[in-house]
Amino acid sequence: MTLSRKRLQDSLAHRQPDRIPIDFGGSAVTGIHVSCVAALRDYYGLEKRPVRVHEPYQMLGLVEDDLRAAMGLDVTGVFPRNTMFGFPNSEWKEWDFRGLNVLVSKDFLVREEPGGDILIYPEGDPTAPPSGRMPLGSAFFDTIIRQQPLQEDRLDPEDNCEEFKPIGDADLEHLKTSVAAARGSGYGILATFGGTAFGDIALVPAPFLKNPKGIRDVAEWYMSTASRPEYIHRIFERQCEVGLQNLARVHAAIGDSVDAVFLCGTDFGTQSSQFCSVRTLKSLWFPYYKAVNDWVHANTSWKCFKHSCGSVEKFFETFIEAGFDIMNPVQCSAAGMEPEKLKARYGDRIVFWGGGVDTQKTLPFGTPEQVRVEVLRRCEIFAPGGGFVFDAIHNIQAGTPVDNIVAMLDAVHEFNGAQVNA
């Protein structure tokens, strides 16, 4: 077994490793912007090239072995074969991207307006409505809500399931081949399989889809879990059922291959409050929650990792009741989430993915001294007994500069290094 791989399986196993893992690209929550990775290909001298566009909802650039191996990281990943806007990403193809050229699949098709905005469509087919908008000035696309008028008597949970099918062949045969491709490089595995993401709100409006059905507009979704709960528990129970039999056939294609999956990102949290209550959270997520982790645990050695951005130290109780092993991103700077509080309460019972510094304010916005030093103070805080793999907290943003993204991984280095010669 390799160090980074080892180092990886230490920290979920709650063992002190040599060095604190690092992760930026393994996901689409622990990923980096197309144009930060292109300038730090640059910084490190590598390969002038077009960086690949794998996650176009957000924009986020493909971590290449290359700059993975300048960047001093532990972890890859494994991605589904359909993007978010529901096409492939296959026969690369130029594109330039408010000046930044580069690589996009052939189905990534796009429309300017006059204004400057930037309209994509889904599953790359002009002839159906696009699904996303990035407006001038933006970075990344923001979902079109394509809800059609409601009427009461008519609303059919079946169609919100209509994205919930079975595993097709070509997407099983994509992640074996990709799984493969991770396995043999020796680092870590953050795989992404889908189909789990319990009421997700990146998912709900189903960008990927061209003429989404049923309850699709964000603000009536979040009106639904508290006025039509039986309507969600209904999408929620097929979802369940298509998600653990997809999860048995992914797990007989690559077995054991892979160390973590990310199976939600739904977000409980606000910047100073919480969504929902512990009671809500109980009654509607948590029973589909606990049969998808129990199947996991159960039958593979996979560590089950759980997304929410915002306040949520109240539901960690909760997440780990569900069976979910890891939680990310560990937003230190939202209400009741200090770091010194998360580690005591919580971490021999759940790993850390994230929570290495702020990308709200100090990675965007402070001085690289002002990064070193929240680093270290993080990384002090987590490190100990394992449980901490280090990632910033969710993914670092477009404009963020590429002397502040340097300083937070050379402070981890410094760290790390301190700890293998104290």
Given for the second form:
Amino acid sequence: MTLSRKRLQDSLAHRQPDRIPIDFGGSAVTGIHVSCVAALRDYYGLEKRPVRVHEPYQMLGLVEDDLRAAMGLDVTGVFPRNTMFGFPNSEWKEWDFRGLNVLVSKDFLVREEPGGDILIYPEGDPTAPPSGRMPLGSAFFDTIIRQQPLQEDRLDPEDNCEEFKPIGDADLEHLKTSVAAARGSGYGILATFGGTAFGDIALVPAPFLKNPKGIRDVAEWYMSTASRPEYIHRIFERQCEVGLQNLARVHAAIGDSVDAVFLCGTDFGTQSSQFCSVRTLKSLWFPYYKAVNDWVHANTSWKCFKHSCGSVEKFFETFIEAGFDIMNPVQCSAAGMEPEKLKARYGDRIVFWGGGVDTQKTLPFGTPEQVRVEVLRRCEIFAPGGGFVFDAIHNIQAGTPVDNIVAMLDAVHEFNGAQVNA
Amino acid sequence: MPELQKLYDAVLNGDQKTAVAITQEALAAGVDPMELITNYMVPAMDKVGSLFECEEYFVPELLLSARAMKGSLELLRPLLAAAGAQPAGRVVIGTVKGDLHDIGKNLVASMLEGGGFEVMDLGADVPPEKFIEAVRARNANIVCLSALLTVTMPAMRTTIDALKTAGVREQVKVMVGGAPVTPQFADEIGADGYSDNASAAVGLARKLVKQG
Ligand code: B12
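Take the protein just shown as the form predicted on its own and give its structure as the form predicted together with the partner chain.
What follows is the whole complex; the chain from before opens it.
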């Protein structure tokens, strides 16, 4: 087995790895904005070519193997065939992204409005109502809420289940090829298959559907978790049933050849608190998370990866009990998320995939030296005994100084006591 | 004569249907709209705010209560306007340019409304010109800016500067908030107030209006 993959597996198994494994670009929550990927390629003097936008919603740039090697990373990603806007990444074409030449899928069809906002269409169909908008001056798309008028007595959970369907052959084929390529690269593998998030607020508006029905408005969804729990249960039950069938099909196609699976991106934390009580987490979400994680553990060697921003320390016990193996992004700047405390309380039971540097202050606004000092400290706290994959907190945002990104990477390598690729 | 305490309960429990029904009955029975607001709705929203602060209520419950209150307020507003009642203050609120996070901003807007303020919500991704336009149109005395992203925090400064250039900065108090915002940052950009939660934002707004 290659060093990178072993390093990741050791850390995920809470064994001390030879070095801290590092992930950037392995998922849509540990990614890098396309402008920063371009800046990093320049910084490391790599071949000049436009970067691929593999995730158009957040405008994340694909981290290819040459950049992965230059940055000294250990993880590569496997992504579902379709993007957030419901079209596959195929037949790349050039696009002028406000002055930066990038590559996008042929189905990335946009229209610029008179004011400079850019609209994008679901499934690459410009005759459908647009499902995303990039405001002038913004670096990524926001979903356009397309909520049809709700009639309480006509509410049907089926309407919210349109996106949960058996995985298609083309999707399976895509996963097989991607996993084979990822294996060939020798890196540790984080895979995303989709379909098991349960109420991820970024997915509720369904930017991938042409005509979403049911509850698609953000506030209406949050209210429904309190006022219509039965409706939400019906959706989750259905989603769980389909999700488990799909996981079985995916596993039959790719086997145990990925290390971790990004199963759930539902955010439960705010800066100072949570979106619901522990009691609600247990009654509304826990049964489904447990069913999915139990299936994964009973049938595969995959580790279960959970993402939730914000202040979620109070939920850690429940997440662990539900069978999640990995927590991301470990937002240490949120209330109650002090790194020392998290490591001491949960470090032997859950892997911290993230938390490497503060992204609300230090990484975007600090000096390279401040970045270095913070990264070294975080490594000291999180690294002992494994159970740590280095990553910033959420995607690296547009406008983050490249010198700070490099200072962050150099600091992990300094801690690791080794040269890149040595 | 309906049992008015039920209006308090309906707002507290986020039951819009009942809130609207009781309000209608009360108005039909000749109850003063101001009494409904001051004695029942404002105290109910105050209670909601404190339940939120002590983590008994969360975002969903707050949104439900706000919706119940709004349903009732919609019936009362035309009557209040006709009677020439003055709101606690006139607020223009929005999430700044480039930022779509609006959950926190919506809660602040609702709590201010619940606190007796007249609130004009400009939504998310609001450019400075829109704030200026609204301040003029509404003769506002409070501007609330929300930002959840480090990359959009600078837009708070730009907005305050634009208010200055447009000559309306002196007529308003500017309140700022949102996950990455700190009291220091609020000072730095020349805001008049900061709060880290929707419930405290109401107290802050009342204080700033008094300062005049
Ligand atoms: C929910 C959420 C989303 C939702 C937003 C849905 C919506 N319609 O609002 C979705 C999934 C769409 C989303 C998208 C993104 N998000 Co987001 N999101 C969050 C999350 C988890 C919670 C925010 C929230 O709603 N909190 C609940 C409300 C009630 O709290 P609040 O907003 O803080 O407001 C309270 C107080 O701050 C205060 N307040 C708020 N405004 C004001 C205003 C005034 C005047 C006053 C007095 C008080 C006040 O009162 C409120 C109520 O008590 C935060 C995590 C966090 N730590 O906050 C990340 C977070 C804000 N997101 C983040 C990011 C990076 C993004 C994306 C850029 C993702 C990406 N592309 O990589 C996109 C950007 C979209 C955009 N254009 O803005 C980062 C920002 C990091 C940074 N560097 O700044 C955060 C911090 C997550 C993280 N771990 O890093 N997000």
